[in-house]
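Consider the single chain below, provided in structure tokens and representing the form predicted on its own.
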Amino acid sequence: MLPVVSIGSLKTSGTSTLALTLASVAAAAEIPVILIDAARDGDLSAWAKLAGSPKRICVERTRDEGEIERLVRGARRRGDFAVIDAGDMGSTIQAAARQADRALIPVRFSPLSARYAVETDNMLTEDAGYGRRGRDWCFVATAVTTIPSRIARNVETIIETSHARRLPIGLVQRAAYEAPFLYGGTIFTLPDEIAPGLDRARAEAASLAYEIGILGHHRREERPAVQDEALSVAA
């Protein structure tokens, strides 16, 4: 069974980009997707109005907890992949995570993003007694880029204060991931001349989707080490 995935952090860290990227992988694999846009800014709803939106991706705009639950139940019943963009509002992040099998907490390469990610983890830990039984959550690196080693160590130290798992796969900062919000479509349907690095983005996105359990079988580990490119970057 496909997992229901929610994405959110108390500090905006690319939740909409990550949600669309995962939905795009599923759609490219001919898996029907319901993409629930519960974020404050509504970027996914704006994307859905652009030309080139795949027919296998249905975007629903709601921030109502009851409506999110209804949409998720429908997806589970049909066997669709459901991904919830919860944005940066605490109550919405909690509501989405309660409906999900796996909540992703995106982390950009900055101490501020790392601190908010840990705060998000603490919030989900306090709320663990509610929602779907056996649900879990983890950190995922987004917009990975080269930063000074001192800052990298600072980010690592902050993340180490949490016991939440960290996925060994993250997303490198690439123009390809932002291109769909400008031109429509997905990283799998856009032509190569639109944005550099589309081939690398596609392979990277597929690896992340596999790790989460959208493609193939999810590898459940206690505390995987992050990939070198993800959280051990030095200038």
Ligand SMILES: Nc1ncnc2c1ncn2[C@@H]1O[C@H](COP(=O)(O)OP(=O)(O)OP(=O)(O)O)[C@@H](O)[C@H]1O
Contents of the next structure:
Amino acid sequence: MLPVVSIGSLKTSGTSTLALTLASVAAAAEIPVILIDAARDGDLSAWAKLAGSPKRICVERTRDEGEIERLVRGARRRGDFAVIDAGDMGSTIQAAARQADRALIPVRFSPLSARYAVETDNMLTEDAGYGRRGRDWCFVATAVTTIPSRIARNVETIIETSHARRLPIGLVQRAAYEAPFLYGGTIFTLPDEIAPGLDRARAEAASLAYEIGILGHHRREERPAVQDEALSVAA
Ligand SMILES: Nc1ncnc2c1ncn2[C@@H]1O[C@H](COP(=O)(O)OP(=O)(O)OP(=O)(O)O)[C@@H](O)[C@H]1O
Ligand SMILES: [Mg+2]
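For comparison with the form predicted on its own, please write out the form predicted in complex with the ligand.
Full complex below, order starting with the chain above.
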């Protein structure tokens, strides 16, 4: 079964970028996607209006808990991949995580982002008795800069104070991840010349999707496991 994924942190930390990137990997692997935009600002709904958004990604804008539940139930029934951009509001993050199998807490490598990520983990821990049985959550590093620094090491220390797992892969800071918000489409549908590093972004995004359990759980025999060349690179 495809996991329902919710994404949110009490501080702006690349939530919408991560949600769109995971939706894009699933769509590139021919998995229908329902992308629920429950964030305050509706960035993903705005993205959906741009040219070139793939037919396989259906964006629904709602911040209502009952409506999120209904959309997730429909996606589970059809075997679609559901991903929720829960944004940065505690009540929405909590409500979305209750509907999900796996909640992701994006962490930018800044001390403020890390502290709010830990606070988000604490909030989800307090709420653990509600929602789907067996649901879990973990930290995902976003907009990672590859230059090592003392600040980055301190951020690691802050994150390690939590019991929640940190995924071994995250998203490096790349213009490629921002390109879809400017031009429409996804990192898999945009042409290589539009942004540097699209190929690396595709491979990285696919690896992350495997780690989260989005790829490798195909519903139908006839569905090709991997469509895009970049996905096979990452596999
Ligand atoms: N991996 C990345 N590489 C490059 N830029 C990134 C990456 N992740 C996020 N960003 C940039 O950081 C900014 C915030 O990202 P995003 O909008 O995804 O975060 P958010 O948590 O949804 O924020 P908001 O609360 O404003 O909705 C954006 O300008 C986005 O393009
Ligand atoms: Mg957002």
